[in-house]
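Below you'll find only one chain, the form predicted on its own, shown as structure tokens.
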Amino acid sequence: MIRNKAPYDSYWIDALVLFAVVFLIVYVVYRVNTVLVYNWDWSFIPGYLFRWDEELQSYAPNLLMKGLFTTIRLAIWSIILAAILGFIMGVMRTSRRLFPRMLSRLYVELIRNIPPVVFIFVFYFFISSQITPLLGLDNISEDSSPMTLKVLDFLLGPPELLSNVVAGIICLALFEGAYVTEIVRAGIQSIPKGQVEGGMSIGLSRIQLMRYVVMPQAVQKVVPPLASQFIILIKDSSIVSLISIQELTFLTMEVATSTQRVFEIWVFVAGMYFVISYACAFGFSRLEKRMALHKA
């Protein structure tokens, strides 16, 4: 009887290829220290998170941690709003009637062609200059109590800057929709139509198909996908440090500025990212492990 062996061979090519990257990071550390002969010093990098507030004699976030705050609010809120217009758009290319056909279609078209940093630009000064106002976010710190002022600042950050805050999540969520639209889509399309047809069969009408045969299915299909663009999205949002919203890229080019420590502020504030996706995406692969078993 021949055993299989091929397990045993993997751990020897992971084992290889871990010694490699650990030998490309020690010589890339290597030959900064050499060739830029550069003093680093990450003292600074405490001082920037926290705080020592004398008002309320504990620490408080300070820059770096704020733009993280901001950065996770971001995420969050516009990829709800991606969502839900992913989902509308997403039901609407699948439809029978060309109308929504066609005005899912360029919506989706007009985002995947157009640069991000293009797109940013336009949509931020049409959002600033029409849409805010009409919600009267410029007037919300002087009309609100404070309780409301408190819910505010802890959802959507500082209420002098919330309709910066608002404006950058309404770019991101627009921009995130369309590819949140195909991912709809395809979940929508690889339901199998046999399905759909043995649905229709039996008298279902177009809504209680996608209710009760559909979207259960795509649901569990467009989940992963779905987490890898929000995980996507929280490093695009620092797009929109590009119209002045203090989020954390925003707020490293101000610290790295002041304090003339690029390299050590950007190692760092490239760890936090790191930090941020690699913990989203191990959350939801337990996530989805959890809905396979549940499948299952």
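The term rigid core refers to the most C-alpha atoms you can superpose between the two forms while keeping them within 1.5 Å. Residue numbers count along the first chain shown, from 1. As the structure is a computational prediction, the values presented were derived from the model and not from experiment. First, how it differs from the form predicted together with the partner chain.
After superposing the rigid core, the C-alpha of residue 60 moves by less than 2 Å between these two forms.
Once both forms are overlaid on the rigid core, the distance between the two CA positions of residue 30 between these two forms is 2 angstroms or more. After superposing the rigid core, the C-alpha of residue 17 moves by 2 Å or more between these two forms.
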The other form holds:
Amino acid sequence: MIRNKAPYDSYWIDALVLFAVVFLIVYVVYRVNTVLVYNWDWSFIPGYLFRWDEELQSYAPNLLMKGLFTTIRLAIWSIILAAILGFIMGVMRTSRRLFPRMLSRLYVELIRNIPPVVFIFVFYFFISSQITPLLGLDNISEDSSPMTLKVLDFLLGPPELLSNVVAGIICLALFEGAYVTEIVRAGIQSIPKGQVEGGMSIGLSRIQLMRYVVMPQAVQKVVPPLASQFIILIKDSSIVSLISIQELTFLTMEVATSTQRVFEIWVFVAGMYFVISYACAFGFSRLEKRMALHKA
Amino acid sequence: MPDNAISTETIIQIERVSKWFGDFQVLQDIDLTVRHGERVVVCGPSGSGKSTLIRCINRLEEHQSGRIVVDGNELDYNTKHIHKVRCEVGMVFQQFNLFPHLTVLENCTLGPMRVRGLTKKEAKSQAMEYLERVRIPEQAHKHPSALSGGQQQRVAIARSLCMEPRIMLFDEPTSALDPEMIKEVLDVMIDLAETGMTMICVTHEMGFARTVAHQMVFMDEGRIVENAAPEQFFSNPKNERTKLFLSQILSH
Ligand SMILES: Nc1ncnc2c1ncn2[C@@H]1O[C@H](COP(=O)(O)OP(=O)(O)O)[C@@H](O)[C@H]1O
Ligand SMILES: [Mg+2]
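Would you mind generating the form predicted together with the partner chain now that we have the form predicted on its own?
Now the full complex is given, and it begins with the chain already shown.
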């Protein structure tokens, strides 16, 4: 057997790259330590993760952990909403009728061509003034039983912040829904025309075709890109800190102001984002491999 | 075989049908009558419009002028007529077009359950009957991707038959198959012919055509150039292009 593979003989390039990277790190650390004369102090961080609760006589999550939980809740709920919205819009995008197609196109183009920050400001104003009062979220803590409050607390966080969190979820969902729409559209359009024709030839209606032939296949194709969109969403969720949603980035800003240890806290929080994003990516890729094995 | 009962009753009537793709005319003034129980084989060079013609019969393509009437239902913009026709006309494609996410059995029960309203149990036992007819009952619980091309095409035939159609259309059903699998599919089609099914087959399998056809149709450049009984078609074709085509295809 003749293999058409050149032997790997460019080790010197690797060595050069490695050397450059190491040099850069050493240089940055050197600058920070000697030139900035920065005194690193990480000791305050654990106290902002958990605090000792005198009343309960146990540890309770402090700002950073609370922020992390809110971020995760935001990401999960908004991906669910975005998936529903994106699913509907994605189906409309592939409709034969002009009106649904146009509506969905308008939505996608609107969101893709406005900076996220601007979008969030515009919609926050609308949502917080119109939608959350409509849902009656502001006085929910007075009207509900302790049991519902407990469930709500687990699902959406502290009741007193409910309208705040819901506004954040709706903003993110609207925003991410546009990307999900494109994912769903691509999924539907990736199903070969022969599938639709096969279905038509046995008399299935348009709706039955969607329901029994196209969608089940499209969903399989949509799951992996949807998973990566979820990870993007975890990171993008930091943007709602701008409208005072009390998630990780927002609370970190508070910690940064009160402790004045700006460098440490942001480096640490970058690490937190990295860990959850990376863990999700790892989990999803494991899941995907599992699913691939199952099918084979 | 060709002399078993064809009635005098017309089941498909195609009159002066034309169709364009943009500026390009794919079908030009097509006239064709198929009687109940009749078997028509359509052949002709690639691109001559054979697929387009039979796809017009179950409205996978829309014709732009002329008339197509299938078992009393005219194909027009009335979706009820289209639905009725599709329930009565089965189609087998070159690329099988089986549903890859469903098992063989589910492929066969989908239409009967959702369109004809059979219960799951009825649909299953009926599907097994047809899978036996195409000699593949043991594969019922596999997914199509686990089957050979010939097996997949036989499943596709069973899937169509489960709708209990009165007419079957075949669009080059053996063209995508490895040579050793062609026979198993043709044998199933010959069995089907023996049951008296009305069939229109686009195929270049001339041995098969000789065995089953009542009517041979030769198409070229969107027209029906020759339409004759098989004896005459093979021994004494009138048209020069038919002669050329036959000499090319039979010399293989
Ligand atoms: N959807 C389509 N759009 C444009 N042209 C098409 C389309 N389908 C088929 N054609 C053209 O119409 C002609 C006839 O096609 P077809 O009916 O598939 O021929 P055949 O089955 O005899 O090979 C070909 O030239 C083909 O390129
Ligand atoms: Mg063709």
